[in-house]
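Just the one chain here, laid out as structure tokens, in the form predicted on its own.
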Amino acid sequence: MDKSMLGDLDNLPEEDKVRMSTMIDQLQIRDSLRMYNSLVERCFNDCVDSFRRKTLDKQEETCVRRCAEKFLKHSMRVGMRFAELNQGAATQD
């Protein structure tokens, strides 16, 4: 976890610190979960039409990665957008 997320937690004790940090870990992880696993449903059922293999076809396996390039590119730059509308708050305070 980035510690600068508990600057603001600089006078609780370090029992309250630790468990602040546990939970933040913890988030962090389930939304890491949550959005793997909305991406392998989301480029399953948009690409995979049929069970005729144990593999996929050539044009399957083509848009799953396609999906999932989309889709990481698109998390990257609302994380950096959120990142940037975050930096201009701080600043302004």
Contents of the next structure:
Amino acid sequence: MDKSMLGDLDNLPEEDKVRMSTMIDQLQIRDSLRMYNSLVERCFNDCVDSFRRKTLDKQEETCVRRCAEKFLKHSMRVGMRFAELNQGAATQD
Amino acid sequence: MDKSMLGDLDNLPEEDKVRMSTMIDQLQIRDSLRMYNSLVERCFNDCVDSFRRKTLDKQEETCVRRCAEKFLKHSMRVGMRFAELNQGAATQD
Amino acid sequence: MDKSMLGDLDNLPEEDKVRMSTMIDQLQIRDSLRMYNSLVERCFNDCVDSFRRKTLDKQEETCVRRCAEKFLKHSMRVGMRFAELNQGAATQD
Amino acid sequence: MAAKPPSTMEKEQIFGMAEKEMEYRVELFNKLTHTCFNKCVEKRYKESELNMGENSCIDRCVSKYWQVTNLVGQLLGSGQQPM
Amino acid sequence: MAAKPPSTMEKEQIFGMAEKEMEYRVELFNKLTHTCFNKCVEKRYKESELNMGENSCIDRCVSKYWQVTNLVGQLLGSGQQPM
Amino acid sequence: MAAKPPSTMEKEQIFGMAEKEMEYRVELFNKLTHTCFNKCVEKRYKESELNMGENSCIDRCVSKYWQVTNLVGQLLGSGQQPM
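Which structure goes with the form predicted together with the partner chain, now that we have seen the form predicted on its own?
Entire complex below, previous chain first.
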């Protein structure tokens, strides 16, 4: 949205930069944990539909593994494309 | 839930009122940005289903515009009705 | 994820324990209110589909009551099973 | 009720509660808005205006959602008190 | 392990981590609850009790969800370590 | 632009805005990721690799999602200015 604000931060003293980087770290930890939760939810929903036993069978386990791996690869690809678009938008200004 | 608490705030000194209004501003900014994100998600889901090209065609663009405009009008109407019900609940006490 | 951290807390002074328990209280309040909101959303979606009148009819009201009661019982059962699994994981270390 | 000014601890709790309360209202409004859009609004988007049928559906949907909120609130509250 | 008291910075990080960790657990519990309700509970709501079939489905669903959580956790963790 | 250092109040507002802005970007990225996974990826999970068709679908999906974000942003922004 507003990229101009990031320029202002260079004027801030050292302690504020520390505070800013702590904030970024905290957001990244929160985001990783949320991603973990939503990945579990998605792969469980897509792969587990029978509740006759209380342990995953081999087929369900394989499905969950592939689902998680596929999602992570997808997420990395989206990340690359997203970064390109963000850069393009930044250099357009 | 608990409306009585809002009465207590009148007793608070000036600096606390400032703090409260800052808190409200922050929540509103967060809410606007979330609304923006969920509006994009909704209109993308409802309007874009073909991925043979990497740019929106005219029909998709029209659909997204109408979707966003319709949602905003809907949201304003819900806001008015919601305010009426909130007022009714408040005067009932 | 990382249970070791909870051990460190015993070394913290009294004021930090107070701060920690305040944090837990705040998270529980937030969680209760979110649960309330998502329960309303779920039972409304499952039980209300006709918009010819502006008040709930008897059948819709019964459906909402049962939905909410059933969800609460479900949630308690999940809580018990979840606690057992958490304990099992803790004693495994 | 009392004129006595609140202590620092009480103040923090009032602010914390007020923040959670506002977050709750914002979330209620957002869920209500999305739910009633799903229930009432035609998704082919042939036009950008809400038609008469959609408008009256929205009004009734908000009213019914509000009633469900109160009903569920009573059920949740009655846990502490005798039914 | 060490008896040395943590510094202010370390304390802030411990509190931040503990908060994120608790948020994570709450979210896990909520997602698990909603997912197993969707998978196991009959939605016509003919009664307000859970029947025997629903109860055993819920127990197994929680158990399997827990296993999926561990399995995905291993996959995510193995990025740093050799498989 | 100006060399004058920001006041405490201004600083708090800058930090608050920066935090909301980052949360917004994270949420945008997450919604985009989940939406394009739903639109492009085959859910039977016969293998753990993305095939060519999925990959090109993902690239186009990201590109179109970005355009929708800009389009909706223009519509929301135009509320304050004359259309």
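Rigid core: the largest C-alpha set superposing within 1.5 Å between the two forms. Model, not experiment: these values are computed from the prediction. Residue numbers count along the first chain shown, from 1.
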{"item": "Cα displacement of Lys54 between these two forms reaching 2 Å, rigid core superposed", "value": "yes"}
{"item": "Rigid core superposition, Ala83 Cα moves 2 angstroms or more between these two forms", "value": "yes"}
